[in-house]
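The chain that follows stands alone, in the form predicted on its own, written as structure tokens.
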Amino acid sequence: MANINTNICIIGAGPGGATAALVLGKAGVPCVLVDKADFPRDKICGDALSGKVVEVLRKVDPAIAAQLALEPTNVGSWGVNFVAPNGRVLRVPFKMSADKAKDAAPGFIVKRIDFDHFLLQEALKYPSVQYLPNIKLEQFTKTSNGYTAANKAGDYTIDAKLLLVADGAQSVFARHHGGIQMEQQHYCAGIRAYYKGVEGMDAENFIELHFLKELLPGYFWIFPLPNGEANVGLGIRSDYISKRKLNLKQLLPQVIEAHPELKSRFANAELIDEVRGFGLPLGSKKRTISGDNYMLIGDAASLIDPFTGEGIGNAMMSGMLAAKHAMACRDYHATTMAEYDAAVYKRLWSELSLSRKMQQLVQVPWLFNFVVNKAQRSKTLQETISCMFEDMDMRERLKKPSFYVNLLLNR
């Protein structure tokens, strides 16, 4: 039997995590980081990186920036194509103003089982980070000191004041300790494939999200990797999913073949890999996601991104904030860690409540498609679209009924 003592133990080494363990690292903060498999390891997800890991990675260290922009295992992503249901596409740029022959992509796409690797390497370089891998935490127990966390077996325990919970969204704790329920109108199911071989992909490696009106109001997507290949996969909410009786798995070959444009691009492609599926627990509503000795981080703490699906910048981003607030408390009660969900909130809680707002958009195809329409004979409106990626009081024009009532009276 193995016991260990610590002040702070992160639980997955994922994004959140890591990105958790690499903060307090940096500082020289002893911490025990502990995931139930080994790196690397391969993750269900669409594998697209915004800007938001790049801001988070720059915070943490800009040399780690830096080096992700030069690894071979990615490829940088410069826009978003959104193709409405009636097929018209919404070319948006995250940069207007980028220089592409000098300036480092503002995103990229790159395989999970990479970049968890990644990104773990550069957390373990530092000696007060203690990796425990093949260890699944199942069984906490409050103490009067915090937590002990132990195996199903029991025979591997761990004693921490502080735990941060990273395990995402299959997350043990975070729903027998943390209160996170389950709820199909703020859950997702996705599948993911990677095809080698789809033609049409953009010369930017722009990210394509079509929004065909059987998935509404989901979306299928293609995302380009290097050496050819494609990440391509679709999501839906669960509640529609349950309503209409979907097999995701069965519905990925049937959408590429019942569209024409889809279908022809996929023609010569080639299924490299099993169709997976995957559980994304969205942030369309808040939640309490800290109390007496711990924090719940990324996917644990429902943080996904309800319009988008992106989880990684989220889950970083709370990893990251975790962490500095763990170093900064004077103790770790439950009022005290809250200081925690108000800095989350505070920093991601008008783009996911903007992202519900979208959302909720989708679920009427002749706005959505309006609004595309608009926009591909407006500059201006491109413009203003494009500038809602980096500036949020813009992104906050699209929640109001005025932006939609100024686009329909301004034909």
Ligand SMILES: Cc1cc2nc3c(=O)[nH]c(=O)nc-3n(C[C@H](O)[C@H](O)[C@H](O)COP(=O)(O)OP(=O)(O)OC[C@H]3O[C@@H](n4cnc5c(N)ncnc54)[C@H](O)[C@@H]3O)c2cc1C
Contents of the next structure:
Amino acid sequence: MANINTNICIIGAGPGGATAALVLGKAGVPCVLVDKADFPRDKICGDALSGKVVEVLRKVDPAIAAQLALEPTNVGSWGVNFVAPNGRVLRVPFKMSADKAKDAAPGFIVKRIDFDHFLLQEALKYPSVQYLPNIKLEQFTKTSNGYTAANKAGDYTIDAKLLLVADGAQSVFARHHGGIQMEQQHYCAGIRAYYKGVEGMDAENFIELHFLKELLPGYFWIFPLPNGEANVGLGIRSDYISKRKLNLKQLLPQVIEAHPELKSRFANAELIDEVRGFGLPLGSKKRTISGDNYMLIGDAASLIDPFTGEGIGNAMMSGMLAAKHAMACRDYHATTMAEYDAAVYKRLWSELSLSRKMQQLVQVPWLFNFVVNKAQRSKTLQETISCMFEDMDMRERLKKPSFYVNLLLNR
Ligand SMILES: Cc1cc2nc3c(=O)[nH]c(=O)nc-3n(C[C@H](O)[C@H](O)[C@H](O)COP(=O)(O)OP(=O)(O)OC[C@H]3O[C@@H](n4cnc5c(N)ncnc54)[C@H](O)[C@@H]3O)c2cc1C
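Since the structure above is the form predicted on its own, I would like to see how the form predicted in complex with the ligand looks, so please show that one next.
The next block holds the full complex; its first chain is the one shown before.
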């Protein structure tokens, strides 16, 4: 029997929870960080770290961002290749910089077993962060001044005034106490496979998103990793999986086999790990993500980008905002906690709602083909789309029918 008393308890030491711990630790604020696993631990993911990860790290501690770039476990990535349903490729650099040194890379690809461990170790450098691995918190009881969280047997309890809930897509707390339900049209399922020896990888480590007709609005991906390895997978919205009765693990080899270009690139590739799947709670809808004595972070708050599937950056962003709010707020009442919701959506909602629109647009294969065909012939359009990935105001143009009408008129 063990009981711990703390002001702040963070549940989950993935990117969201570890970032919250890092921010609190840096400020010398005591907190308890609990995880059901011990690290290093695997997490099913595409392993792609977007510019937002680097942005959050720079805000929290620029030295950590610089260190990440030096880690031998990752590769720097310079952009994304969108492959349209007709097979044509739209090449979109993340930024139009000529500096190709790894420490200037706008994004990285790194196995989560390495990245999450790296981030957690940074948080654990601070003595005010008390780390408790191998404890799965499954029962939560509201008390007069917070929550009692307990393991299944009830022989390990934590009394906390504030819970920062960062226990991922299957969060028990979010479902039973945070009122977050799984809705198929706002949820995605994905599978990940590690391969060695996939041919035709991009020289600048561009990630590849293949919008194959049979997967729309989902996609098949190939992301480069160090040592000739690649993270390969596919993700599709759950309502489409149900409607089409898809089995993603069977679909992966079928997709590779059915597309001659992919088939030849995988001809000498070797699958080096079991194919595994996991859920992606999408941020395509605004939700209440806090309440009396708690804030939800990352996947527990359903903050994954509905177009790209990116969730690590948003988990870290929300972890940082939750920790800052925990330090600044005068009490933990629901009305005060709601300021956290406002801060999260102020930063993320414009891009999440735009991505929801993009997710709907890519369901129209001819429109996707048309934009990519056109961009292949026009350097200006290529650059415009590239800027859109950095500049939200530019990106807003993609939502407007006038963008596509202008493309049609300027044939
Ligand atoms: C197939 C797939 C591909 C993806 N590809 C990408 C990608 O390329 N790029 C990207 O940015 N995002 C990607 N994502 C999304 C990304 O993985 C998540 O958004 C991200 O991991 C969210 O971080 P988190 O900290 O909220 O949760 P997690 O990373 O899931 O961490 C939650 C932590 O909580 C712990 N935990 C869970 N339950 C309990 C409990 N009851 N008690 C204590 N601890 C608990 C877990 O052990 C874990 O360490 C992908 C997801 C999937 C499924």
